[in-house]
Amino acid sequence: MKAKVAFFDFTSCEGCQLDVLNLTGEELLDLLGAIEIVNFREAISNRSDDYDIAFIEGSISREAEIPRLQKIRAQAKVLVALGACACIGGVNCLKNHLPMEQALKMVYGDAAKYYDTIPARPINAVVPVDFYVRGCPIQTGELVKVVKALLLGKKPDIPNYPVCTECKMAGNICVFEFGKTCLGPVTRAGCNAICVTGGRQCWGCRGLVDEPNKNSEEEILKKHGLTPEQVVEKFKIYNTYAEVKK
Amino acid sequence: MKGNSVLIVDDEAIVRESIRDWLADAGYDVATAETAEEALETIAKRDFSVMVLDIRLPGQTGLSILKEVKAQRPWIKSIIITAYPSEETTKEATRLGAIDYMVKPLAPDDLEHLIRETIESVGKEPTVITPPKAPGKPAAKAIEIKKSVVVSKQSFKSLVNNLIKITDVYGVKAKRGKYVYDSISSANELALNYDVTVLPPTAYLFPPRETILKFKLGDGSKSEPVTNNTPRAIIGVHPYDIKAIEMLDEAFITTNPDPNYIARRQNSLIIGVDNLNPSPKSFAPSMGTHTAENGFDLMLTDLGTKYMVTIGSKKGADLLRKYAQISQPTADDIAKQKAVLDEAQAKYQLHLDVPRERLPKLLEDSYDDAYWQSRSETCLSCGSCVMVCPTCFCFDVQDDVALNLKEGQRTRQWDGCMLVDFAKVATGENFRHDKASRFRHRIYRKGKYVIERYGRMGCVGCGRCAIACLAEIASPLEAFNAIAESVRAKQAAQRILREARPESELYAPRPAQLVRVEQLAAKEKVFEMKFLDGKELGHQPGQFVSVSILGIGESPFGVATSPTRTGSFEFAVRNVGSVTNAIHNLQKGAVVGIRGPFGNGFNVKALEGKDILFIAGGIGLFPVRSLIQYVMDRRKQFGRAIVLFGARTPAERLFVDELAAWKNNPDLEFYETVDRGTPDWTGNVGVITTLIPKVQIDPRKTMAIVVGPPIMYRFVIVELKKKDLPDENIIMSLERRMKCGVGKCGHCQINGVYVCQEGPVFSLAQLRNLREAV
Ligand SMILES: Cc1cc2nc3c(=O)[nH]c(=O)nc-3n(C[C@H](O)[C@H](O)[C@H](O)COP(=O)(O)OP(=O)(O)OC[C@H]3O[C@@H](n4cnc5c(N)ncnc54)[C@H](O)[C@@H]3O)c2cc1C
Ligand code: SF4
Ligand code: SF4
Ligand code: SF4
Ligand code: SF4
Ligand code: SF4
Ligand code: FES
């Protein structure tokens, strides 16, 4: 039997989600053989709520989702976080250094009123999460890689190393010898270093890996000339949440 | 048959495929044959216009070959190649019926011309064509492995650009002011003169990642092992990274031979070139690993317009005679290639400070040293010094299963001892769970555990993980000379232990009588002390003496006379506890201990020449009164003399008598302030800072002596800085708690500084630098 699998987006831009239906066509066609998609409001319409696996994007911003979450957990068998949003927190945690009325306002203008807003939190802060697709947008190689796991009944290998090992492996020159600073020496890898790869540096959009040595990388961005202030800024962009937290 | 139809023999794949190319690319129908059995049947077959036949074949020789074609296919031409040619082997060929010789290395364009002429012509005349060679020596002779010939550069770019037509090709290439291992297209694109690339060539034979094997799950459940055996050349490997092949060598093949290092291994040419501009951040010569002897196949030097090349292997020498112009080297070049190498050595920087071959021993008995955790405060546990490293191999194994959940394959990459997870194990125990840990690990693999392994150095100094790591702590140097300088530092320690004379009075105070006592204020006294034996105290003025009550304790005051007075000394005391109180109690006669004197005083010599000008707030006084007689008593020696004094009250004003003095004394300029006055107080009324305003001084001349309570330091700065005085001339004294004033029981201390061994007296310029200070 296939296993049931539904996909669920809280505040995010899908984008995610839309990532998935970018497999190539036949990643997409294995994929459905291998699984059943009862729930995907990107791409089918009819809605079950008969599901075993529960994909979930976007972080926990307002009031209402805190219930719907918990309901698909208690449904799922296995819940799975996807994208930064709903790992980490990700870009939406950025509201977390405003105000809330002003947050709200900035979003929504005169509608403000019409919507209550919580500080924003990955999906972990409300329930338990069993496995996580890092990333902003993901990485379909490490979704189907998540869900092979899932089918074969084993944990992903997914590293807890910085970027930094990855970016080694692609042979990289490092960022900072070009005078450009780079969030990777903390940030978890699986992405095999893309972004610095492709010719930018890495903004941290895989969240912080278990053990990250933060005061040594805060350090090491001071020494490459960043202010405290701007230290303080490259670390919000997606790990706002990890801050706060703490 | 086709009339132009060759047939190519020869077992050096390098040459059949090579031949083959050629002559394919210029519209012949070629086949080739490894063996002289594989071309009988070939021959048998079909049919050929012309035979190119290497007369060196494993199992049956060309020479049998001829004798079977002449029988089978009389009218095949065979041309004979060799690398040895003998005049014997040429008259028995010619006898067999080869039309001619060609002599390796082969040029291209000689050997198509030969083809076409043989084909053309009917009954020519064996020729025999050769490379030019230097008079008198067989070419055979000239190459041999370990020595060295000399090759122009266009001879070899000739040589690299014919590889490449053969063989996969890897070289070194610039890349954005850095420098890579990448695969070539044209020798244009090396840059051997590089200093250090950016991941080791060592990738090659342990890429980063790999397939090991494939396999299918489910009934048929099976694997199967993959290996990649691509003939490949790497181009321009520096001496310390065919150390770290060497070292790989030993650690894959040499127990439990693995097949896809093997696989890689075998096939890969090593074309080494010596580095002559080494990165500032190798340490090769001390590692031994600055040039290599073996480990390549063809190894350059650059003289210039051309390399000296020394051969390593009979694949390298074979690649020399098909491809390259080579000529003996003259007594000047082997002068210039002995030149150029000792000017590159000369400009390492960075060198070990012990035999490497004690690093073993040194490490062994190093594993409890403070320096595994205080240099690893700052890993950041990301793996860019093993990932870069040439010598490091660790892997890790998964499994990739295709979606279909039916067939997948089995894969290593490379890991590293410097991630958190590396030991960790299935029940979450982690035995390397601290970065300390991790740390000294990796530094002992380098410099212990892999030379025990495999007698070879586990660091081959390339310092690519200094330039890779950003918290600057990964260089193996840099920890191999700290923990060599920290087992000297203990060997020391010993060594003083034993030749220790100890200085029995250290703590013992010498016993001085008080000749007068004076109140000075509510709750300050000045006393006056004669040493018993006689003896002046022999100090300067800002150092301070430790005074001891017999049964209460020991506290340090500032000795408040200056030197310039002889036969006794000053100190007065703030009631403010036990010791202070009992000195308070002291009466006239009384003999009490002194230490001291201790610390470094004002430095009176640097004041010369300067006009000082004093501030000193509330018992601050107390030293300060010291170099201000001192200065008085050697007026001329110094330029203007200026006295900022403040108290609190004018009931707390000290040496009363004195300040009038100083007040109607031309010499001096004086002024004074209280922060709250009385009634019957005409002068000055707010905090000392007001004073600093009210005096014109020229900073470039000008040292401010500044002396007072702590809260006075920061706010005097700041009016000082007002009048441009450089940190330089602002030397303050400062207050820290003491006990034994000569730099032992820690109270004193400032991040590294003990006050009362390098202080009391400061400038600021110091302070800037000890953050506790202020
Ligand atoms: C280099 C130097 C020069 C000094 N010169 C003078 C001086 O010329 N005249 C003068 O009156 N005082 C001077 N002092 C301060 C003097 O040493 C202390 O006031 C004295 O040690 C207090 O001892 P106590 O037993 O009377 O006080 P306690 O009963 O031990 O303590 C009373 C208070 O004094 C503080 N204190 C105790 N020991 C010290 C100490 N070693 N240093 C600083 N504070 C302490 C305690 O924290 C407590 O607040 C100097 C201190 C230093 C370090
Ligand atoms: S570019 Fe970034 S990820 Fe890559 S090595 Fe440098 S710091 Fe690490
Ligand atoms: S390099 Fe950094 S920012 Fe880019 S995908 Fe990887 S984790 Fe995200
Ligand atoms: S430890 Fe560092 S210096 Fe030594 S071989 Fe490895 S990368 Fe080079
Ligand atoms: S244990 Fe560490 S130092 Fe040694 S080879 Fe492995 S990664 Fe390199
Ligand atoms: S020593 Fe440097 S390069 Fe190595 S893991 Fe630590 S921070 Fe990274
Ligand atoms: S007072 Fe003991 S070390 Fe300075």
Given for the second form:
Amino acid sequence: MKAKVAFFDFTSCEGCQLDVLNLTGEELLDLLGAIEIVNFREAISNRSDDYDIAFIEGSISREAEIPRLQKIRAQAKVLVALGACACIGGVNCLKNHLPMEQALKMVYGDAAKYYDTIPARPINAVVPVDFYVRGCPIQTGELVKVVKALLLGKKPDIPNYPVCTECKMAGNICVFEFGKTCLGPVTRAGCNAICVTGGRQCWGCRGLVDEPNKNSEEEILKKHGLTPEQVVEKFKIYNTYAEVKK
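Okay, that is the form predicted in complex with the partner chain; can I get the form predicted alone now?
Shown next is a single chain and nothing more.
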């Protein structure tokens, strides 16, 4: 029997789910040949609460989302966080630097009283998460690899080394040499250094490696006349939750 899979969205742009729908060719056939999607609001109208694997996109930013997520966790044998918002809180956590009343007022103006919000947080701040598919948006090849590993009862082989390693393999010139501030030295790889290869810099959307080499990062910053404070500002874009939590 095929494993029953469900996709759910919380506070997010739903771009990671859109990338799932953008799977093409052999990747899509491999995925559909091994699973049965029973709940996916963006893709199908029929919905079932009978599923084995749940993919969650989005962070938690309202009280009402907490019991809903807990119910999904209770049903799913395996729960996978999908994308930066679900994995590390993502850009939604930028509001955590403000009082929640002020954040609501900035977004909704006089209608703020009709809405509620709480400091945004990743999925694992509410329920246990079994596996992660990181990035903003996700890498579809990594998603397929994770699904295949789960179906085989194996632990997905996800990189735990920095983006710098992939940058060197791609033959990129370090963006620090161009006067940019890059988070690649301490950000988890797995994206094939897509942003740097595309002419930009790493923004840290995949979160930190488990044991970031802070000393190396500081040496790089010192070499290029930058300060740790300047890097912290860059981290706020995706990693505010980890920063504020500390």
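Numbering follows the first chain given and starts at 1. In this text, the rigid core denotes the largest set of C-alpha atoms whose superposition between the two forms falls within 1.5 Å. From a predicted model like this one, the values you see are computed outputs, not experimental measurements.
Residue 63: CA moves less than 2 Å between the two forms after rigid-core fitting. Core-aligned CA deviation for residue 220 between the two forms: 2 Å or greater.
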